[in-house]
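In structure tokens, one chain follows: the form predicted on its own.
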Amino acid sequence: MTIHQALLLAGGRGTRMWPLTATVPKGLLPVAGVPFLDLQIRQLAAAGIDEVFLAVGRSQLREWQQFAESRRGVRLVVEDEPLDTAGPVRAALDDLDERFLVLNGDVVIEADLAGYLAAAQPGAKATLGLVEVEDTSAYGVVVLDDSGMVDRFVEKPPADEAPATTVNAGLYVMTRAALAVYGEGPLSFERVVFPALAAEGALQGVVIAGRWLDIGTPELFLDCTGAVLAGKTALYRPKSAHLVEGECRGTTSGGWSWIAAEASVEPGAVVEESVVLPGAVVGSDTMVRHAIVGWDVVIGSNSIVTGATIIGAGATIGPNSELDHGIRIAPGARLEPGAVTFSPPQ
């Protein structure tokens, strides 16, 4: 089956990634200094599909025209308001084939895409990829029959009574018949669509395995980049971390480090495990530990921040703060010094 199209879901908020998602959309958050979208896409091109369709949303409509723009074969759908998982795609319908590719766009599953597009079988009016896991009690698992249909949907039953292992990874092959039937809006896969399906007897189910490679909160965007930095995807394979010696004075530590070239770290400074965006300072002596500094941000000496945090764009953190426990500095705030810390005073 030849399928040239796919459509990328990437209109959500990104909130769990704030304040990041503030002045970038959660697919173009950089990972080792690539637009994570462009992970995507790359695995989509290998697999022959030359046309991407991004469904996003109005409000960072800027920054996605900008990508947009700079990369070859890729359209936007714009939601004017939130049309849920399959709404997009249907508004989509008519620049679409008869079959085309529907993927979540802030998690990559690197697998054998050819292999799943070449399993859909002609008679399905919707494929989904479905991955197996250990413990299901925290998804809704597909139950398959014999001939490897759709027979139900079972939502988070405990390990032991599971009669699957089995569920959704957000990957889909769709027909235009298989949504044409509705009319444009707000729309749901999981509770409506693939569920009319199944009852239909026209939705197939295909198991895939790859890496994972997900974005959706700070701990797993800097597994994430981490896992790239390693070389344990084939999808991009940067040089190196980003250190140019000479211009960063700080040192690094553990496993990797991803620090902009435009970023300074001082004399003293170290940093582990942890991403310093461009334009960032990050001051003598200070700790930066399991973290995400975001653009321009400064940080003054003598400082720790670690534990998943998030500084936003354009903030000032003063010298001696202590920033943990996943704390979520906003786009330009500025902390005077010693003003968040989690050690009392000696």
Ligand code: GTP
Given for the second form:
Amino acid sequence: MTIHQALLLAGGRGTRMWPLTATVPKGLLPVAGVPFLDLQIRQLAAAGIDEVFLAVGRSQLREWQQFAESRRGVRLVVEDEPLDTAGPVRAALDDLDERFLVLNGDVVIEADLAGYLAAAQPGAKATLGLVEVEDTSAYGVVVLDDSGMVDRFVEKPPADEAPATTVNAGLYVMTRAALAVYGEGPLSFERVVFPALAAEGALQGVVIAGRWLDIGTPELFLDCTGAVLAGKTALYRPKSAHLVEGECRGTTSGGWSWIAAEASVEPGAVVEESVVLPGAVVGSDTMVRHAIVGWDVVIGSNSIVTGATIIGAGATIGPNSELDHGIRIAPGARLEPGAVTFSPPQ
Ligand code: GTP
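The form predicted in complex with the named molecule is what I need now, so please give it after the form predicted on its own.
Next comes the full complex, this chain leading.
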């Protein structure tokens, strides 16, 4: 049976990407100007999936509605309370086919999706997409038996004790039968559904290989933007690695940078391996390196913004500031000149 539906889980709080996620839901954060989910939707369309459900929360419904209305074949499944990973899928079951795809909304694995779908055995109640990792200590390892069915899960084993190197890639071929046995409400794939299916011998695993694009943390978001700008994904090809849509009177250096439309970079400023979102101003002689400058932020002159810092929308950073070490500045905050710095005054 061909699969032509996918449900993307996009209703998490996105705390690790705060304060950007205070303004825009994580899945819609722009990667070189394109909402991240568009990359996944393009990949799905190429694999013949023409109906996409986005499972989202109520908190940023307007942004989600605007996105869904402007994309063909995209529908929302709205949760009144967070239903965890499997709960939203269970809630949407009446609209889903006998077999469909489920994906995490903050990761794209650019891979042979059609091959993965074809490898899903009709007898399995679910088929996990798995990826190989070198260091298993941060992941739940999935151990397969000789017939390719999941034998067991082992949580975060040290690399030298790991019984396998394959981990859950956040990508599942799912069946209605796997979920129809559960009632409505919060439900976890990882803690409840998958262990139960494995115990039944009904959970298959298929190893897939491909580029991993992830926006779950500031570092990953920056890496993902850099990879896209460097032309490393076929899902979106910007014209240049230094994509400057706004006004740049300073310089871009390093491997890549993205300066959005209506942003401006003043003379003497340097933007390097960073994202400057629409409406932001980078003051003269300021260095922004490996950082994310939110919408309509104003950074005064002679400052340094680095170390995976995120500045929330509309914040004002006074001159002579030094923001480093992953600091997060709340939306609309005002920092007095030199109020945050690691360099004592001369
Ligand atoms: P953090 O708060 O930074 O951990 O991010 P997150 O809330 O997105 O959590 P996590 O990265 O663990 O979630 C993985 C994927 O599952 C993301 O695409 C989330 O949007 C999604 N997700 C997590 N919880 C829920 C939920 O309750 N409902 C829905 N619809 N999606 C969820």
